[in-house]
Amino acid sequence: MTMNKNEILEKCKYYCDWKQDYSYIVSIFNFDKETIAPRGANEESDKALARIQQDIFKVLKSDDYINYVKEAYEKRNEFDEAHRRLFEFQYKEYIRNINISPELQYENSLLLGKSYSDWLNAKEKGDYNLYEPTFRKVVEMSRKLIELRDNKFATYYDMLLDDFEPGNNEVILDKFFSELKEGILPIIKKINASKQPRKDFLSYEVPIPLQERMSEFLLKFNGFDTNCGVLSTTEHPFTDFPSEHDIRVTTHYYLDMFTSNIYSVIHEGGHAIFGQNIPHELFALGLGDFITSAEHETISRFYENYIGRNKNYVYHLYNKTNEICGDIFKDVSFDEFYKGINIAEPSLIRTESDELTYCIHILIRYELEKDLINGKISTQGLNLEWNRKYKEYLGVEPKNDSEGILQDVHWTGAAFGYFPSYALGNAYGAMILNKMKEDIDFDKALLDGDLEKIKNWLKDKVFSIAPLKDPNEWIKAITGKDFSTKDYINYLHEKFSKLYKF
């Protein structure tokens, strides 16, 4: 059936509304499972969720939807930029799934649900071998789904990178991570030879109710709209986007690691602020779902580091911490607080790692998942290879698998190709920071506590175009420059040479 432009737009609205409604249900299911659902119900909830996802998938495989997608894609140049972008995404999704049956999709959904539960159990016991049999199936399923695709790339991993970060591949990322190593490792070496600042107060015990008050302050201070969002707790912090007016942030509280929650909330709050400030017309089309991982991590890492660890922001953080915590930090000066928060030293846990060594954690994951998906290494003994790389790159070695290979949740959901997004986001963020400083007084805005000025600049220059651009196009549209690691390496060198006086 041939459709005219108006008929295509009618179908587009119907399917966009339909998908957002069902996506909302799926998001709530997932959020519930990872926050408050009883463990004993995992199998039942996994089955129910897999059934819903199968029903969604069946519609995406229907003749009516496929005919619409094909016609919309063929006539995409007759439409505005937003609809063109949507039709390209929908067609790409159709091509990716063309050889996958609803039965196989259901099997995969069940597997990923079980994967999360088994990972959680293994992490609590600190034993990767408890999770390995399930993880092996996740990797096998990922490779099977790749093999079913008609559109082939140079490697299996390249195909997954194209899902997460269109325009990037192994060749590009190998060069990117090589430049990061060359730029970061010498700085780490100089710091290792320097005197470390005071850090004992970083493990002072802060009662959870006080940390909860700090979380609420930080979200509001940074610009999160609490009328359209909520904060909860989970094992591995994440942000979910059920709908335009329902953005959900999670954190994890540790009694003796109060900064863990602080920077988790700032990071996840960055994701949430991004989601809350996408233009309505783009969100209504579902284009918010197609912002790439690197684009999202750019903003979460921007808030976490370029804002959250800036001395002028830490000034407010220090004062509020003392206001909420009373005498707990009475022996800590502002200078000690600032330097302690920005301490740089090799560590085991990615989410707790410092701004400088963070990308080395990502490098390790990149190298492992690339070889894993390409079939060069197996899941068996992967924990030992993980430990070896940590020893080689950072000089530290996990005592158990909970602080080693089981620390991250991403692989449980077959999110192979996601991890590079964090490192790319760091580098994109440095370019955005330099561009922002040309237009506004960034440091003064932080000192004044005027986070609204920064958010409005991001909303206008960054958030508004993210759903319409692939990552490298996006960063060039913002900064006028091709992507480079130069700004990021320069930023790290300037910051840490001042902190450590080398």
The other form holds:
Number of protein chains: 2
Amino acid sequence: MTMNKNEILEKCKYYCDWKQDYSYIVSIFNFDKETIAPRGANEESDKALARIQQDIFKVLKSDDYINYVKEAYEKRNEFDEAHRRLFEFQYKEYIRNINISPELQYENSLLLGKSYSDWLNAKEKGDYNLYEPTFRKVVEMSRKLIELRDNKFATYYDMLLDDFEPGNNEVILDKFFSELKEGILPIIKKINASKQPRKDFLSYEVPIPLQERMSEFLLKFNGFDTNCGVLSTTEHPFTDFPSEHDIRVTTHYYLDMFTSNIYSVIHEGGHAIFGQNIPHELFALGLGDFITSAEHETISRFYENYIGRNKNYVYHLYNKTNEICGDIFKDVSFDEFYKGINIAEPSLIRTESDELTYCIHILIRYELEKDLINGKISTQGLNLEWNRKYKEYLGVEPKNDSEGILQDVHWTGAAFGYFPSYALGNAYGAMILNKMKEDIDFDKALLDGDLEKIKNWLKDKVFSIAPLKDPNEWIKAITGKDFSTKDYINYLHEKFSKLYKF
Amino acid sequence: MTMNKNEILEKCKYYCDWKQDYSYIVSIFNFDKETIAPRGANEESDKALARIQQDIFKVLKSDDYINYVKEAYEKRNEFDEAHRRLFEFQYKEYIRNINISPELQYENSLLLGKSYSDWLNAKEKGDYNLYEPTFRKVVEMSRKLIELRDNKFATYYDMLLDDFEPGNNEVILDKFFSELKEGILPIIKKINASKQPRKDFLSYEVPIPLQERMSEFLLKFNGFDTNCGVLSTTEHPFTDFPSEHDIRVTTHYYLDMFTSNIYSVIHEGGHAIFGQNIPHELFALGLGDFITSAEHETISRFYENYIGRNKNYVYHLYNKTNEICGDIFKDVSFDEFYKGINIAEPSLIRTESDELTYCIHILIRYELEKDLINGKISTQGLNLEWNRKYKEYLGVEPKNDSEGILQDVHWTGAAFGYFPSYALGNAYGAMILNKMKEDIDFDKALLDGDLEKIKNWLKDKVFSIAPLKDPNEWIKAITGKDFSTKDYINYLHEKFSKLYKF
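Right, the form predicted alone is done, so what does the form predicted in complex with another copy of the chain look like?
Every component of the complex follows; first up is the chain already shown.
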């Protein structure tokens, strides 16, 4: 059935509202499951989730929806940029789903539900082999879903990269990671040969209620709108975007690792601030959902590192920590605090790792997931391969799989292709930082505690256009330059040579 | 289309599973809204909830579902007791919905969402007039929904009573409440003329983390299964039953009113223990949803009062409180503690009120909601009428509407007809208590801290048959007697004459 422009806009609005309502409900159900739901109900909640996701999927496979998507895509040039982009996304999604039946989609949902429970259980016991049988099925299912698609890509993994970061592929990322490796490993070597800063106080015990006050302070200080968001706790911190005025940050408190919460909150808060500052008209079209993971990680890691580990920011952190914690850190000078927080030291846990070695953690995951999805390696013994790479690249080795292959949630949910986003985000962020410094006095804004100034610049130049651009176009639009790792490597070199005096 | 027995069973299973999945999702969304969701998203969440409820409603109005319900109801005598009861409920629900359109249902959902937000806001400001315009619409909508039904009842309110407590009506309840009034008011009078126990320690400050430990202890002690349940905080404590293995209790912490949390947790925990001990085969048919509110309040108030305020139970409470709170209550003897906890004193807040005056709070609500729904009084000035009744019956008067008409959430959600359940529950509970004492040594079980023994008796004699019986049949099946207020009034008289020595 042919539709005119108005009919298309009407259907578009109907389906955007419909999607917003249902994705709000599904997000909350998921969020609840990952934060407070009792374990005893896992089977019931997986089943409920699989059903609602299947019912949603059936709508996406309905004649009415598909007719609208095809018509809108065909006539996309008659519409404004935002609608055009939405129609392109919707068409891409339609193509992706063509050969996937609602039954298969249901099966996949159930599998991912079980995968999450089995992973949590295995992680608690530190034993990958408890999870491996389920994980194998997750990988098989991912490959099966790829095979059902109209494959115009060089490799299976390329297809997933196109989902996460349109415009990227293995060739580009191999080069990207090899530049990172060449840039970062020599710095690590130099640091290992240098005098190490004091770090004992990083494991001083800080009672959870005090850490909670710290979280509250940081979210507000950085510009998170608490009237339109929530902070909860979870095993593995994440940010959810259930609805325009409901954006949720999570953290995890460790009694003897107070910086873990601090940098989780700053990182996740960065995601949330990004989400809270998408122009309403783009949000209403659901374009917020199409911001890529690297675009998102750019901002979260921008807040975590370029802001959060900057000396002038750490100054506020130091004062506030002392204000809240009383005497706990009375024997720690600001200089020690700053250097301790910026320690660069090969370690096992990605989320706790420092700014410098972080990308090596990602590199390891990239190499493994690429081979896994391309069918070059299997899930069996993958924990040992993981440990081998940690030994090779970082010189450290996990004692059990909880601090090894089971530490991250991503693969559990079949989010293969997500990890590179973190490294790309770091590199995008360095380019954005240099551009920002042309416009505003970044260090002074931090010293003044004027995070609003920084947020407003980001909102104007970075957030507002993210839903409309693929990552490479986005970076070019912001900085005027093509993407490169140069700014990032320079930043690391400069920062750490100063800190470690080499 | 005619269906045979197997076809009916197959459809029955399909729709039970479907209902379970969707009601799980909707429950969690509601639970989230009432516990942590940010206010800024109220409009979005009301809209999402109204949509999913409408979509569920559309299924209930579909030819396929209605055909099944009619066939199943017609052939109900060919099935076992549980199926027969389910088919009767489903048929009753179908009849109730005949003249209600999905559009009206959507409008009602949106209105109740707004009602909740507006109530919260007005409650915070202590001003009923801020809420009255919305509340008026809620009452109007309730009356409209009643008018659309096939009214075989004497009054509007009778129809709602039949929803909540089948078999009850105004005539029965007028008599019930007048017996309560006659039984209770003289005891209150005698108490007012007696020496009052010490009560200063009831407002000693207890830090929230200590109160949280108390909650944990009490839930476990009473027999709540934490692997299949959750404790959260909210403005107005309630219990939710999202799924068979996911039953949720909420509480509210006040720094200077530690017993508020204790009795909220015991009360809500009672609801939850009931829910967690429904036979699986009845739960699977969704019959748990049809336990009446009075049946539920029987158990929650049984735990709160007959157990929770019993001297032998308070003995454990006293010891645990001292263990957790250190020196806070060091100047309070056990006797003072027990008497303080059992103080009977006219007050303003129903949920904080004592065991004796409680039913008078309910009486006031009953009189008001009956007249409101029957169209005899309007929402305008209802706060003043509320205050007048408090003055008349209890001799106390609210300073503002937060401690007056705005204190409870029930009317906000159009749950008119619910309040009598609390009073009925008290009276049912007294009959059950006497029956239980014939079988087990109740006081000794409490002294031994053997709550398991009590729970098992309840599970066997009370919980297991609740989904299959209307309240009056239920009480008769448990106790062998017809319902009367005698046991309850005797219990109150005996307990309070001993406490206050009259």
